[in-house]
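Presented below, as structure tokens, is a lone chain in the form predicted on its own.
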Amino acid sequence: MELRPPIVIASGTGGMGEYLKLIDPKHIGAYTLKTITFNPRRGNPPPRLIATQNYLINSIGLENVGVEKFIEELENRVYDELFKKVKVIFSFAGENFEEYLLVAQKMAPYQDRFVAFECNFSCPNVHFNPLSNVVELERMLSELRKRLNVFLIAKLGVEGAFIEEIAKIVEDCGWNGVTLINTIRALHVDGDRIIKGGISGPVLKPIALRAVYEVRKKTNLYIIASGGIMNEQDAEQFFKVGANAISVGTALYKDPKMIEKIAQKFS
């Protein structure tokens, strides 16, 4: 996969193209869609986000539409002008193992559409966690990668087992790539209320890092760099240490015109 600049903008985050009106899209490399699964979503019940300076915990729980309804928008021409300007990532998710499959089998038709697939094995706010069963997870992979002729990218965290033996795992299925890293199991205390979801911004970063550096060690495959991307600066560290290119997520928030200028240092 070729992305120039090899910039993504990150699943969840950026929704459904909806920054495209806020950045141009010859500063981004290609653009990830909000996770679909076989059913729809309604996600969790507010409160479901929580910034400070350092992070941001979201408890949104993988709201979507469901995949029959995300190929009807398709199928009814919703996302052409997206997919005009820019190179965009379907990624997708179950809530079992054979609602993975399920979602693969319908979008097969379609995945010449997109530049990748990439595979959510790991969001912290759902409670299904594909990487707790190794043996079901290779499986899995397997699987996948039959029923689909993509470039296939498998979207992993740190939590569950070692992330670059997971990642080795990943490669010897045959797939092109892993997204690193989710957000990350976390808890935020305001006053008498808990909010509980997953954890990203400038607090993730050395996190991340570590996860880029021992997946770079382990395998060959191409690594888009994600947590606590906030600049320049940030994105040169991932290079570093081995990313091929880098998901910008909680950015968008703060500063959505940060994508230029990351964008104008690495084209």
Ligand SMILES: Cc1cc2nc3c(=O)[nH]c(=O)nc-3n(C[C@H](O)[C@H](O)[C@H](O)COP(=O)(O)O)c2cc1C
The other form holds:
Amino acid sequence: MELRPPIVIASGTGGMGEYLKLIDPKHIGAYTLKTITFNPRRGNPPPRLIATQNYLINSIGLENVGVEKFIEELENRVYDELFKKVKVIFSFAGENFEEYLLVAQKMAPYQDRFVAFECNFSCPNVHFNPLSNVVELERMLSELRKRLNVFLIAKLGVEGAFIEEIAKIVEDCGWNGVTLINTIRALHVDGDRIIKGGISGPVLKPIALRAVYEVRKKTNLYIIASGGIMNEQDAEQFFKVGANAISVGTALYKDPKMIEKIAQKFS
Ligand SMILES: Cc1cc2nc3c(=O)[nH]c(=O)nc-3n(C[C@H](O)[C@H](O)[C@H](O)COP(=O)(O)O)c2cc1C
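Go ahead and give the structure of the form predicted together with the ligand, now that the form predicted on its own is out.
Zooming out: every chain and molecule, the one shown earlier first.
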């Protein structure tokens, strides 16, 4: 996969293409859509976002319309403008292993429209953690590989087995890339309120850097780095430890134009 510039909009943070109103598409290498699951999901009750200087905690909970409605939208040409402007990555997940297969099966006829499929194995806001069962995960990776011909990316997190061990399995199953890392489970105390969610932003960067470094040592996978990339210097550090591309999420909320600044440095 050739991304020019090597900069990706992180899944979930740019919705279903809305940020193209704020960012010139020539600065975006690929736009990852919000994760789509087999069934529609209403997501978690509020509060869903806590923002501080060093981190954001979100508990959106994979709110999405579900794969059938998404396909209906695709067929009704809702995303035609988006496809014309940028390369698009389809992100998907399930609430159990079988649902990943079902989404892949439904989406297989449409795979040519996307530059890659990203399989989200690491959302901290749902009850299922595929990274905690390596045997089942391996079976799923092989099955998904058989059913899809597209460039396949596994989005991994650090909660489960060591990320480099999982990445090696991803590579051995014939997948093409990994996105490292997702948000991590965290908790924010605000007076009497306890807010649980996934943490992103600057505090994630050292953890994500280590993940990219370890996975680069162990595999030849295409690595999209994700976690706390807020400016050009952060991006540079990720390229230094082995990323092929970087993805930007939380920084979009501070300043969508940051993508353009990073892109100018790396295109
Ligand atoms: C509000 C919000 C929603 C997110 N939704 C998703 C999602 O649907 N699927 C996914 O794979 N990652 C999701 N993520 C994780 C991001 O794609 C990204 O991996 C993470 O935020 C770390 O990068 P950052 O520090 O640049 O934000 C979400 C993150 C945020 C902040």
